[in-house]
Structure formats: structure tokens, C-alpha cells
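Just the one chain here, laid out as C-alpha cells, in the form predicted alone.
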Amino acid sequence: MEIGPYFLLATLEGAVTAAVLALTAVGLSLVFGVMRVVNIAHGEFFMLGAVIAWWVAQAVGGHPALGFAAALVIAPLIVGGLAAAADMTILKRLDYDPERTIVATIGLLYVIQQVTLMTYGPEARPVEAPFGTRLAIPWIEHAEGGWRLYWPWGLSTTSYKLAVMAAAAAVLLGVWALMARTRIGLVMRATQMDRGMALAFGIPVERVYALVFGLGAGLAALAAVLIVPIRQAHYLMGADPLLLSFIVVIIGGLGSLPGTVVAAVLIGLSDGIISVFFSPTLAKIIATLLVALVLVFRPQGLFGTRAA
């Protein structure tokens, strides 16, 4: 059999990874872009979203779609609220100093992780997808007599994975509209450009920071809710999303939302394709090497602007 159908399957798997990674990385990029805070606990907010999704699904019961729909709303709100509270009680007291906030978010990482271990446990637990119709992947090949359409045996995807990609695209479009077309987005961009000037014009910068930190964590939690029916919830699942999000943000350009999305698609697709044909470890190695090349030849990232 030709390699083409398997390449198409790997591309679809990579597209799912890219969709979830884009949501997670945009949250991290948003926090850094507006607040200039490197949030090391971002992966744990992702993990917390998956764990809360499992709890909500178990509590609601009934048809899987009911618990999943509730988790889509409840998990990002809870995680976003916890992140906003952490900003007001911890980061605000540190005056958002870059070095001290890194140490503080590392501490927050371990607190969230250990509390989750004590309450949720060490087991990996699945959340049932709200729907999951299997869809055969068609392929077109050229044979004697012309082109023909066929369905290679065993190659398929699910309707839920396609829905994840559509949902992620819709949320990313909503984030862009929020930042570019609303008064809240205008306030965020003003705070990002000049905190002192924003304060002079009466903008409540500390509230803006709490909102941004909560929004970034909420996006990570939403990404986790979308992926948890495919990958089980586990208290250590935050490490890979954090690493890949940093890779994406560095490649795309710190604080650049369009660059983050483009880099997420690039890294997600390459991760999916290389993982299918070779190994996930090789995919991570190549992504890390790509970061090194970007840092050497274009330190501001592909879409970032060089500091004056």
C-alpha cells in the first residue's frame, strides 16, 4: 500500500495536536505579552482543566455529552478564577518582577501538582467523548485506467477529533476578536504597550493583569477539556504542554498571537507526522533543535519585533 494514506492519517493526528497546542500556547503568549510574566505553572493549569473535567463528568453522569458540555464551561471558569486569585495574592505582591515571578510560578506549579495528587490520585482516568463516530479516510490513487477513490482498510479518524479542530479554530478566532475588536482588548493592548501611561489614563492595570492571567489559564484548561477524551487525565500531564507551549511561543515570537498560532500549527503537524512514522522522542528533539536555530538566527522569533 502507498505511504500516502498513512501520511494523511498522521497529518490529521498532527492537526489535532496543533489545535490543542495553539489554545494552550496562546494563553501563555497572552500572559507574557501583556504582563511580561513567564508563567511556569501554565502546564499545571492545563492539567487542572483535565482533572476538573473528569470530576465534572463523573458528577453530572447520564449521557457523556451532558458531562462534557458542563466541563467545557465549568473547568475553564474554575481554573481561570484560581489563576486570577493567584495573580492578586502572589504576583501582585511581587510587583510582577520577572525573576521573582518565575520562582513564584515554579512554587505554584508544585503546589497545584501535589494538591491534585492528594485529592485526585496518581491514576490516569479517561473522560468519555460526547460523540465519536468513526470516519473512514478516503484516498485517491492513480492506477491503470485512471484515478480511483478507495478507503484503505483500517485507516480512519473520529468525528470528535474533527470537532476538536473546529472548536479550537472558533475559540482562537474569538480571542482575536476580543483583542482586536473590543474595548477590553483595547485596554489590554494599551496596558501591554505602556503600563505607566495606562495608569495615568485611569486604567485599572492590576485588574487587567488578573483578567489576563485568568484568561490565559482558562484557555489552557479549555484545551485540556478538549483533549482529555483522547488522552486521559493525569496529575503529571502538564509537563509536555508546558514544554511545547514555550517552544511555540519562542518560535512564533514572544507576545505575538499570530506567530504563536502559526508556530503551533508547524510544531503540531511535525509532531504528529514524526511521531507516527518515527517516534515521539524524535519529534521533541527536532522541535528543540528548531528553537535553538531560531534563538541563534532570529532571537525575536518568526513574527516578533526586534527591541529598539
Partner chain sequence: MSDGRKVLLLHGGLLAGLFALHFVLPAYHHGNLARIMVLASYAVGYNVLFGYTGLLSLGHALFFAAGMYGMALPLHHLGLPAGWALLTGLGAGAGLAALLALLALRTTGVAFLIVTLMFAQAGHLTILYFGEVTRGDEGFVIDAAQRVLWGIDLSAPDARYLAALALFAASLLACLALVRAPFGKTLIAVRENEERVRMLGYDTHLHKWGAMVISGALSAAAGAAYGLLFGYAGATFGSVQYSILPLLWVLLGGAGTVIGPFIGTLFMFYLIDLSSDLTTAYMLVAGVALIALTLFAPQGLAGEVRRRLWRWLP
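For comparison with the form predicted alone, kindly provide the form predicted in complex with the partner chain.
Chain only, nothing else included.
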């Protein structure tokens, strides 16, 4: 494939990755920003979202769109509820101590993985996309006698992939509106800035924490429901989203939601675009080192105001 069309294709693929990553990472960013804890089990909430989507799609049957629509609502609710319960029964008792939370969420990760393995099983299972027409994309080239339009071999995307990007954008706008325009958002931001002061003003910080933890997990689950028609549900699928969302949150700058989104787009796109120029594994090595170097020379992240 020529470099131009290839570039476009890699960008489109990167954009899908970025969309899903942004949702997952914004969930983590909320938890990280407001509660100041490292949630190692975040990837498992993502995985649960995908697995529950499969259950729901199986149970609903009929046209794939029905099951998918149901999963979009049910999976984030269940996962969010589970996470809030975990917060109230475990994290609260740890006093949100950062180090103990790491161990406890590793424990939670084991529990979630094993329970999924025992109930859902070890297979990768697909969920049918509600729609997914292949869309070939034209490209222009300069031939004899001027510019002309043609359809390069392989240059295409699907309607579903475009819909994922749109849906992610819509949800992100919703999160922004929630944080910036509602009372509950105000309360969350107040808790993030100064927990002690928030308590003094009578904000029920414990309930805010449970809500934030649930919301963060719910966003991860929602991202997983969106991606599961493209990538299948598997009980070990949580590791990658966890690592990537961490990177995105830190690169974006702690506590900065816009920073998280921009970082997700940067990381998603660079993952796609670097692969144009290098052999696949080398591209991964370069992308990984780039992340490290960005932080080395800008430890507060791209949009952070304080050192992370």
C-alpha cells in the first residue's frame, strides 16, 4: 500500500483505539484524581463489562442490536454497582492508603479473574456488532492528465468503528457536563481539591468516593461494551487497558480530564502511525520508550499543573 492511504488507515485504526482508551482512562483518571488511589483492578472492571455484554447478548437474542443496546445499559450498571460495593467494604476500611490499596486491588483482580474463569470460561467469545458495513475509502492521486479519485486496495473501515468513535465522544462530553455543570460534579471536584475542607463543609466524602469508584468502573465497562464487537471478551483481556489507561492518565497530567482525553488520542494515534514506519514489534518498543521520555522531560504530564 502506498504511504498516503496507509497513513490514513493507521490513523483511523489509531482513532478507534484512542476512543476506547479515552473512556477507560477517564474512568481511571476520576478515581485517581479524586480518591488518590491506584486501582490495579480497573482493567478487570473493563473485562467484566465485556463479559457481561456477552451474557446479555446471549440472553436477549433476536437482532444483534437488541442485545447490544441492553448490554450498553446493563453492563456499566452492574460493574459500577460491584465497584461501589468493593469500595464500601474494602477500600473504605483501608482508609484509602495508597500502598494498601495496591495490594487489595491486586487481590480483587485475582478474585474477579478466577470467578470469571469459573463461570464464563477460558474462551474468547464474540458479540455480534449491531451493524458493521465495510466502507471503502477513496484516495486521490496525481495521474497523467490531472488528479483522480481511486479506491486503494485495503483502505477501508466499518460503520461500527465510526460509531464507536462517535459514541465515545458523546460519553466524554457527558462526563464533562457532569463534572462541570452539575451539583454532584461540583462536590466531586471539591473533594478532589481538598478532602478535609470538603468534609468540613458537610460533603459526605465517603459516599462521594463510592460514587466516583463506581462511576470510574462503569466507564471502563462501557468502553468494553463498545469494543467487544470488534475485540472479543476474554477473561485475561484486562491487562492491556489497565496499563494503557495508567500511561494515559499520567501523561495527560494527574486530575486533568481534558489532559487524559488528549493523551488518549495521542497514544492511540501514535500506536497506529508508528506502526506504518517500523516493523510491528520495533514500533511497540519505540512507542513505549516515547511514553517514558515524555514523562522524563515533563514529569507533571502534558497538562498537569503539579508534579505527579
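As the structure is a computational prediction, the values presented were derived from the model and not from experiment. Take the two forms, find the largest set of C-alpha atoms that superpose within 1.5 Å, and that set is the rigid core. Positions refer to the first chain, counted from 1.
Trainee: Using the core for the fit, does the CA position of A283 change by 2 Å or more between these two forms?
Mentor: After core superposition, the displacement of the A283 C-alpha between these two forms reaches the 2 Å mark, so yes.
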